[in-house]
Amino acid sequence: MIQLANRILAMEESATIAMSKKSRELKQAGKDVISLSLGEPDFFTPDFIKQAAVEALDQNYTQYTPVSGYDDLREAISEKFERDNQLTYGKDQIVVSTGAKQSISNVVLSILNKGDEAIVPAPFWVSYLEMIKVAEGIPVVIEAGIEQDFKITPAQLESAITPKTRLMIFSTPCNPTGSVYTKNELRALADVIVKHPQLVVISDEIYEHIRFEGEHASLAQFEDIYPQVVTVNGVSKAWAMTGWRLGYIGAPKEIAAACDKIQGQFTSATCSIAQRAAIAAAKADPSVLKDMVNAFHSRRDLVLRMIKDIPGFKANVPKGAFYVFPDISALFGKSAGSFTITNANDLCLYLLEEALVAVVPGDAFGDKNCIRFSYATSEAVLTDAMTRIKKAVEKLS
């Protein structure tokens, strides 16, 4: 009998991918399922980026590249950090990877030893905890509910730090909540971080361009903690390049070198053609994304209006990304027919069966009282989905 490694047996399957798989199976069975489970823009990659890829093929960029990425790509990313984030990262501080997911996992593996603690504010993106567990670290979850807009306080952070704390991972704008930390809120967290020089913070900013008010604020902007911060970004979300698989970090040199070392043994560099396309994205003025961001803003407002009419749903107002993360705990204990809602997972299964709408339970994101759905689809589809959800929920008593 084959015996799998304990690290695999202990790893949870991605809840977003699992729900997407279930909805695909129902669609293949002829069911009219609306899937709001995956975080993927419904826009196509801009033509000028696709053209850069075509030119790269014509110019035969089809061989191995440096592990951390082409020099001119890393230079373009360096310029992007300076232009958009007022951050100074030399190309030797930048590592390009096969998606921001690999970028984060490289850093986690570079920092954590067995038994080290890693702080994760909840709600969190589903993969953070599993990456920490694979590195044999100990996740320390800080809960931040809807009453505080799903954002942790400096006091919460301070109380979670111990002599074993080596890492913290968080996102702004946040997946799954859409919450955004302001510059002042980040400064207050930085005042705690600077007191603990052994602490490295991964700031996941993959949704930076998808926000609906104010300017994006990067944690690494504060000089006193700049040496402790790894800034993660990529092209998947804002540039609608999910399938191109390209993310990157700006990091202290020793961390960048460690990530290059890991990547050199695990995957080597990411796709050469994706890298050439990413140069075009990195050099582009983010103002070209205005129409897409406005569309997401309009969809968010539509969803929030319709949520108000759904019994038992309570939502905050997401300031970015393309998710809504309503608290649905008021529905626990209610039933319809043979279905009883005892938790968020029950509600998701009920909505999939009764409304043919796929959403994701909040347990996977660290909040058992919520569900997540993506509004990265058309307003017509969202209206249909929210109407179906409302009708299904109204059957619960």
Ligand code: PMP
Contents of the next structure:
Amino acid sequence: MIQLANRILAMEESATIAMSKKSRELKQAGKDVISLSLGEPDFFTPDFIKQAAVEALDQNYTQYTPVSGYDDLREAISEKFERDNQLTYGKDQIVVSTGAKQSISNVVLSILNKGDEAIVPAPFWVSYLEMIKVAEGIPVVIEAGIEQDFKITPAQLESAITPKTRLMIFSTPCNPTGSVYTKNELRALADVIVKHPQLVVISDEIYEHIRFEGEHASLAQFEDIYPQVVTVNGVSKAWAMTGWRLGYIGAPKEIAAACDKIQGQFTSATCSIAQRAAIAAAKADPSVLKDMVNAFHSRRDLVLRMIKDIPGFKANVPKGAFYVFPDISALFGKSAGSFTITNANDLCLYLLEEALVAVVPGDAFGDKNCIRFSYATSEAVLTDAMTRIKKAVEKLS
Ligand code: PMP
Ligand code: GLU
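Okay, that is the form predicted on its own; can I get the form predicted in complex with the ligand now?
Shown next: the complete complex, the earlier chain at its head.
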């Protein structure tokens, strides 16, 4: 009998991926399922980026590349950090990986020893906790509910830090809540971070361009904590390149070198063609994303309008990303037919069965009272989905 390692037995499957797999299977079985489960833009990669990939193939960019990515890609990313975030990262501080997912896991593996504590504000993106556990770290979750717009306060951060704390991971704009930390809010967190020089913070800014008001603020902009921050970004979301698998970090040199070392043993560099395409993305003026961001903005408003009419749903107003994370705890205890809703997972199963709409339970994101909708799909599909959900929820009593 195959005996699997404890680290894999203890690992949760990614809930976002599990739910999208389930809805794909139902669709293949002929069911008319609408999936709002996976966070990926429904747009195609822009033509100028695809063209760069075609040229790369024609020019035979088909061999192994430097582990951290082509030099000219890292130069383009360095300029992007300067242009969009006013952050200075030299080439030796940049590591390109197989998606931001690998970027984050490289850093987690580089920082944590067994028993080290890693702070994760909840709601959090599904994979952070499992990455910490694989590195034998101890996740320390700080809860920030809907009443505080799902954002932690400096006092909460201060009280979560112990002599064993080595890492914190958060995202702004946040997946799953769409909450965005303002510059002032980040400065207030930085005042705490700077007092704990043993702490490294991963600032996951992969949704920076998908934002509906104000400027994006990067945590690393504050000089006093710049040496403690790793800025994560990638091309998946802004440039609709989820399948190309390319993310990157700007980091202190020692951390970048450690990630290069891990990657050199585990995967080597990401795909050479994806890298050539990413040069075009990094060099492009982000103002070309305006139409896509406007589309997300009006979809968000549509979903929020429709959620208001669904009994028992309470949502904040997401300022970025493409998710809504309503609190549905008012429905706990209600039932319809053979279904009784005792938690968010029950509601998701009920919605899948009764409304044929797939959404993800909040538990996987650290909030048991909520469910996550991805609204990265057309307004027609969203209208259909929300109408179905409303009908199903109205049957609960
Ligand atoms: N961070 C966050 C917050 C995300 O939502 C995602 C999307 N899956 C990632 C990182 C990873 O992105 P990718 O690996 O596709 O670059
Ligand atoms: N980030 C996306 C999501 O949260 C993609 C799925 C994943 O990588 O987990 O749905």
